[in-house]
Each structure stands twice: as structure tokens, then as C-alpha cells.
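Only one chain comes next, encoded as C-alpha cells, the form predicted alone.
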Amino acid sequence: MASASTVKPALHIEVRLKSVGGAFVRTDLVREEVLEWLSKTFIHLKIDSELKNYDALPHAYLIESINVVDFGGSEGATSYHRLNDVQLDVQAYELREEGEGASAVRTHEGDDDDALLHVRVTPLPSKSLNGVWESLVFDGTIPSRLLRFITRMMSLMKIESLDTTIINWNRVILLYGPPGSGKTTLAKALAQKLAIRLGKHFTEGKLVEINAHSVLSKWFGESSKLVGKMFDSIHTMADEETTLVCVLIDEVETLASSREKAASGNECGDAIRATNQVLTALDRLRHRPNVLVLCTSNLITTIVSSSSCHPKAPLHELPRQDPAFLDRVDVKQHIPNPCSAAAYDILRSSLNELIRCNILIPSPDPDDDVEKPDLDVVQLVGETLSSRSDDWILMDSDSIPTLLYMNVCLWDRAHCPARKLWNISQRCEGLSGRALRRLPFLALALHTHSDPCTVHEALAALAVAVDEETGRIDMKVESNEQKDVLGRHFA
């Protein structure tokens, strides 16, 4: 048997298939064809690259794209990987329409709207979630680390000879952090990726989104019944063992709050019974190898003790009052607000999208006589560009470059858009990812007056918008004062 040191890490390839209108497609045949083609055609592959020239494949007419998406080994400085050093993991999938198989589940009969528990079921992989994973920006490698762990555990639990009475996990993941940090988006993106990555084990997937607030009925005694019926419907979906069921419970503190706090606050036994019902339901789901529960929480101190808790403290260091729910959670991942580098990536992606749509246009160079280097030929880290002007509004392929590129190639260009955006990003401490996503468009609407406007003007407007959002500028200043502030940012 091969030792752990000789096991090759996986290089993940995703083959997206064209929609065939409900016709049956042998994805296993497509996987085998692509795997053989890759092995015979390429010596090495690059992460985040799209492969072309597969027209000779027998099922090429079904293929929309082939992408190298992820590497399962230790992260290194290079994104290139030799095929002799990796194990190719090829997955073929077809995106499903938003309404295909989607539903809202009625779990209680009655005329009152509050007697309805809405459980939205979306088929996976879904067209509505296409590209969400790629748009994620977090500190470090949180998304990829979670994806690899969950994929590994779900695959191991499919081994029939494994005695789950001895070795087991609850299949419960908790993402906690401040509002707007991207917890729900990450949970949905994980469900989408898992449906693709685990395609060899499951023929289809479902995302079950639970409206936790609708569980708490205004009628005494109804909440625990609704919770029970809700999870009964999930068990029915999971009866088909070839279907991956990802359950998303947003703001789980609504259902799993501390029972001690409920009792001390004179909240009737209904809230305690609802929490008990959730814990019982999670215990039942642990025996379903095709079910994963993803939970998010803005108020982690509602689940654990509200005293002496730092919002960024690891959960294992937090004092607990009611550990029953947390003891059922396998992974507790804190999702913080973006750091300066993450804020740069978020703002950069938004601005580049505005550039792509011609809403923003590159700023004119102040000196057209200065010879400009070809940025496409810069390959080596540490190589710098020399020039005779520090006033270039330097852009790479009419877009704002990555932070790494800026640090390597534009470190001495104080007036280029990338450097100006980095200065703005460093003032974004405390802003959520949700706020950062809306700021570029908000800045254009509030602080620019031409259409289209230049990147230079947009960055000046963005600087004012960030200062307003962080409280550095009173948002209610008079228009003349606001123009003065904007003018100073342009200067």
C-alpha cells in the first residue's frame, strides 16, 4: 500500500456541459474522455485557466467549457502543476435552471400566513449560483479550506465498510461573524461547489434554504411542531441516496439560542421546546450520509454566553452556557470583515466590471510622448518598470491590476489607479463585504456628474464615499462643502 508521502494531490478539473433540455447525458463518459485527452495533450496545467481545442472529443458538442479550478495539495508560489505529479480529478456537470425543481414546502395546514413554513429548494448545480464561488473574497484561504475538508469527509463517509457507530461526524458547519461579512454567500457557494466536486458520488443536488424566523409561530406551542415537520420534509428528500442535500439555516441563533437564556428571560417553554426539536433533528440527520447542514450566525453570543465574549475570539475559547448545539457542530469558522488586502480585491473587481461595461473609461495619460512599457511581458516577481514620468495613470489592459502586480511593478507609481485604490482600501477597516460591494456604484451616483467618467474621477468619488461610510465625513454636509471635499480628493 502506498505511503501517505507518495499519494499524489488532486488537481481539480470542471467540465461544464451545455443544457440539453432534460435529455439524459452520460457524465461518466464525458469525464473519461476529458481525462484521457488531458493526459495525452498536456504536460502541465495552470490553476484558473480555461482549456481549449477539445473539438476532437466524441462528446465535444456537449461541452461548454473545461476549467482548471483547484489544487488539493499544499499551497505554493506557483500555479502551474505537472500532470505526472498530480492526480487528475475531472467532474462533468450541467447547470440547472433557477425554477427547475425549486419549491416552497408547506408544513402546516391553515389559512394564516404565519402557519406556513417556507423551505426553498433549489436544484444544484444552479445557474443562479454560477460564478458566486469565483467572486468570493476572504482573508486567507477560508473557502478552499472548507471545501476540501467537507469534500474529504463526505467522500470518506460514503465508504460502506466504515462503522459509523464508532467513527462519525454530525455534518454540521457553522459560519459566524459580523453582518455583511459574506457568510450566507459562502454557504451557498459551498453547496454549489460540493454538488460539482462530489459528482461521482451523487447524481444531483438540492439546496434547502430554511427561513428560521418563520418557524417561530405566534401561536403558543406551534414552533416545535413546525421544526419537526420541516426536518421531516428534509428526511423525505434525503431518502434518495444519490441526491446530495445541503441544508442552509440562516441566522441559526433564532432556532438554537441558549435555553438557559430563554428560561431566565421568562420566555415560555415554546422557545425551549423548539431548540430541543432542532437538536433532536440534527441527531437524526447525522445518520444520513448525503446530508450536510450549513448554519450562519450574526449573534454567536446568543448561542454561547453573552458575557466576556470577544466577537473575534475562537469559539473554543468562548465561555458556554448551553453547549448542546455547539457540541453538534463539526467546524466552527469565523468569517471576519475584510482586511485591507481583501477590500482592495473587492473594490478592484467592482471597478473593473464598471470598466468592462464602459461606465468608466481609462484616465488620459498626462504625457503622451512618454514611451510606455508592454505590461504583458512582465513575468518575473521583482522585475520593475522604469520610466521618465511619475505621473502616468498606468493601467494593465485597461483594468486595475492585482495587489501583487501593484506591489511588484507599480510600487513607485504614486498616481496610478492601483496605488490610489490601495490607499483607499487601507481606510476601509471595519466595513463589511456587503458595504464594499455597493460603494463604487454609490460613489458614482452621489459624487460624479458625467457619463461615462474616468477612472481617476471614480476613485476620487470612491474616496469620499468611503470616508462618509466610515464616519470621517458627515454624510449630510452641504453641497458646496461636499464639492470642496471632492475637489481635495481630485487634487
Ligand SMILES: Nc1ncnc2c1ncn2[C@@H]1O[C@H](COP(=O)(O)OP(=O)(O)OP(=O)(O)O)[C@@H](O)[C@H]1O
Contents of the next structure:
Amino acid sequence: MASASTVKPALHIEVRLKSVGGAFVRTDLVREEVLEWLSKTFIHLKIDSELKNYDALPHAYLIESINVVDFGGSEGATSYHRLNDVQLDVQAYELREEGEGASAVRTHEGDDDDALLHVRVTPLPSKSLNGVWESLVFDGTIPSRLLRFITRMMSLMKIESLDTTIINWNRVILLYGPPGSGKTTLAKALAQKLAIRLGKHFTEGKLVEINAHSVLSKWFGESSKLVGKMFDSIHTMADEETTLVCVLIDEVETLASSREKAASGNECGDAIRATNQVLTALDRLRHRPNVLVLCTSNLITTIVSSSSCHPKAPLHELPRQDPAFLDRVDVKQHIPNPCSAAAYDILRSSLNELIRCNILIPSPDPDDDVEKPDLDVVQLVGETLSSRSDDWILMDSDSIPTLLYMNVCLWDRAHCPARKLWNISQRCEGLSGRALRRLPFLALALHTHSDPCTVHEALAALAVAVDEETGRIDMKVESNEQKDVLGRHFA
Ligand SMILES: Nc1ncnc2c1ncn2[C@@H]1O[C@H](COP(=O)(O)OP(=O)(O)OP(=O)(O)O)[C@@H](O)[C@H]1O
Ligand SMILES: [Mg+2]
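Having gone through the form predicted alone, I am curious about the other one (the form predicted together with the ligand); can you provide its structure?
Then the entire complex follows, led off by the chain already shown.
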């Protein structure tokens, strides 16, 4: 047996295969080929890089892309990894079309479809979820830490000799935080990534979304029966042990509300029975090593701790999550609104998309005579400060660069787009990821008047839109005042 010191951390490589229209592809063959090619060709590999020049591989015609995506070792490590120091984990996968495999939901012959109306099944890895993981920006490493943790736990649960009556892990994850912070999107992206990363253990994947809210609102009086049926259908899917089933219960507080609160008379008996049914269903699913339950909730006061509820506050203002539900949750992960640096990244990616589509055109830079820095120096600094691959590659591009690049190279260019965007980002405190994704486009529609407009005009409009959204200026300012504000931002 390998000692702890000889076990190398994993370097994860994703090989995306071309869609071959239902034809069977030997992913294990491709995996082996790529593994051998990597070992023979490279000394180092860099996280977030796409590898090219694999044309000589026998199955190269099947390969769409090869990406180095993650390192399983200590956080904050350099983004370059020597192959001698890591264990290569190569996963080959094909993206599935929406609708494939949905027929497997039916529970029994002749069942009515009530339960199915509230369950949406997406095959994993899914075309519709491609790129979602990369589009999310969080402070720190929340997504990658969650992914590593769940991957390890799911792999360990596959060990057949493990006695699950002694090792108690429910495989229930709760993402909680303010509205629009990206909980639902992250839960789906996690399911997608897990289906890829656990490809050696599970040949298929399914994302089962339960619309908790519609169960209670539309089927008043019948909810607990419906919850029971929905979970029966999940058991049917999980019968296939090589299928990874990721169940997403959005707005879980609807189904798992506090029975204590209900007992005090504010909730009907139907909701109590539905909560009981959810708890029983989660206990049943515990014995299925191929099922993971991802829940989201934006009732922060409910989740953080019941002690945070003001004792005299009316219950409908501070509803409490059922303690028995919370006790079944293995990981409770807070998903906050983005910090300034994350806000910069979200706004930057949206603006760069507008630049890419020629909706925005570059503005002349008043500081253009300032000497540009030496690329080698920037690379060195980029490497020591961050693991993101695109930190220093935008020297001559029209795109807005990363924050790191701006700090290192553009600190003396007060009027460049990046510096202006950073000023705006620092005013975004309290805005959700959802609002930040919406604002660049909204700003163009509300506060610019011709197409295409320049990046500087767009930034001036964005500054106004941010101030409106955060309540710093009134949305209904008189047009002259608005012109003044825009004028100040242009200055
Ligand atoms: N951290 C983030 N990074 C990038 N985009 C984000 C982020 N958070 C939210 N978004 C954007 O906002 C949209 C809405 O996010 P999502 O529905 O996942 O939020 P939520 O936390 O589930 O909200 P709610 O609590 O209202 O259900 C996403 O499609 C995404 O485009
Ligand atoms: Mg949500």
C-alpha cells in the first residue's frame, strides 16, 4: 500500500469528445491514449490551459478539446505542475442533448403524470450546461473546494465493503445565501462537473430538478403524496447503479419548512406532511451511493442559525428551516454576493462579450504614450499572484484585462477602461451576481443613444446604472440632472 507521503495530488484533465450522433464511443480508449500522450509529451502542465497538437493520436478525430482544469493538491499552489509530481486524472466525455434519457422517470406502468410535471430530467454532462461552471465568479475557491469534497466523498462511498450504518453520510449539500448570488446555477454546474469527474465510476449522469414551490402551490392538499411519488421516480432512476443521479431541490425551504412553526398554526397540515415526506425520502436515498442531493435556499436567517431569529419577530418574517432537515445536511455552504474583485470579473466578462460582438468599440486611450510593461515581467508577477491563465495575455487586445493585470501594468493609467471599471466595481457592494450580469446591457439600453458606442461611453452609462441599482441616485432623475451625472462620469 502507498504511504501518505507517496500519494501524489491529482491533476484533472478533461477531454471533450465530438458528438457522434448516438454512436458508441470507447471513452476508456481515448482516455488511455491521451494519458500516454500527455506523459510522453509534457514536462509541465498549466491549469486552465487548452492543449493542442494531438492530431497524431489514433482517435484524434473524435476529440473536440483537451483542457487542464483543476489541481487536487493544496490551495494557492502555483498554476504550473510538473507531471512527475502529480497523478494525471484524465476524463473523456461527450455532451448530451436535452431530452435524452427523460423517459426513465416514469415510476410504474399506468401512473398518472402528476409527479413528472414537477420533475425535470437533464442528461449529464449536458450541452445546455456547457461553460456554466466557467461563467461563475466567486470570492475565493468555493466551487472548486465543493467539487473536490463531493468527488472524494462519492468515490469513497463506492467502496463496497464500507458499512454505511457506521459511516453516516447523507450526501445532502445545502447552498444558501442572498437572492441572485448564483446558488441554483452553481448547483447545476456542480452536477455537470461531477458527472465528468466521476466518469470512471458512473457511465451515465442525470440531473433531476424538483420544483418545490409548484408542488406546494399547485397541489394543495396533495403535496405529501406528490413528494412521495417524485422520490419514487428518483429511486427508479437510481436502480441503475452506474448512473449518477444529482437531485436539485431549489428553494428547499418550501418543502422543508419548520414543523415547529407549522404547529404554531401558521402552516397547514399539508406542509407538515410534505416536510415529513421529504425527511423520510432523504433517509431512503441515503442507502443509494449513486445519488447526491443538492438543495438551495435564500432564507439566510432561517439557515445560518435559529438563534439569529429575533425571539419576538413575527414567524412569517423569519421562517425557520426544519431542524431535522438541517441535521441531515452534510455540507451547508454560504454563497455570498460578489466582493468588488468578483464584481469586476463579472462586469468585465459581460463587457468583453459586448466588445467581441462589436456592440462596443474601443475608445482612444489618452495615456497611450505611457510606456507598456515588459511582458516577461508581467508573466512572472502573474504567476506568483494568481492561477488564472489569462492574467497577462491581453497586452494588445481591445478587451478589458483582468484585475491582476490592471494592478501590475495599468496602475499609472488613470483613464484606461480597466481602471474605470475597477472604480465602478468598488461601488457594487451588496449587488447580486444576477444584477451584475444584467447591468452592462441595461446600462447600454437606458443610458446610451447610438450603436455602436465606445467602451468609455458604456462605462459611463454603467456607472450611472450601478448608482441607480444601489440607490445612490434616483432612477427618475430629471433628464438634465442625468446628463450632468453622465457628463461627470465621462470626465
Ligand atoms: N457569482 C456569480 N458569477 C457569475 N454570474 C452569476 C453569479 N451569481 C449569479 N450570477 C448570474 O445570475 C443568474 C441567476 O443566478 P441564480 O439563479 O443561480 O441565483 P440564485 O442564487 O439561485 O437566486 P435565487 O436565490 O433568487 O434563486 C445566473 O444565471 C448568472 O448569470
Ligand atoms: Mg435559485
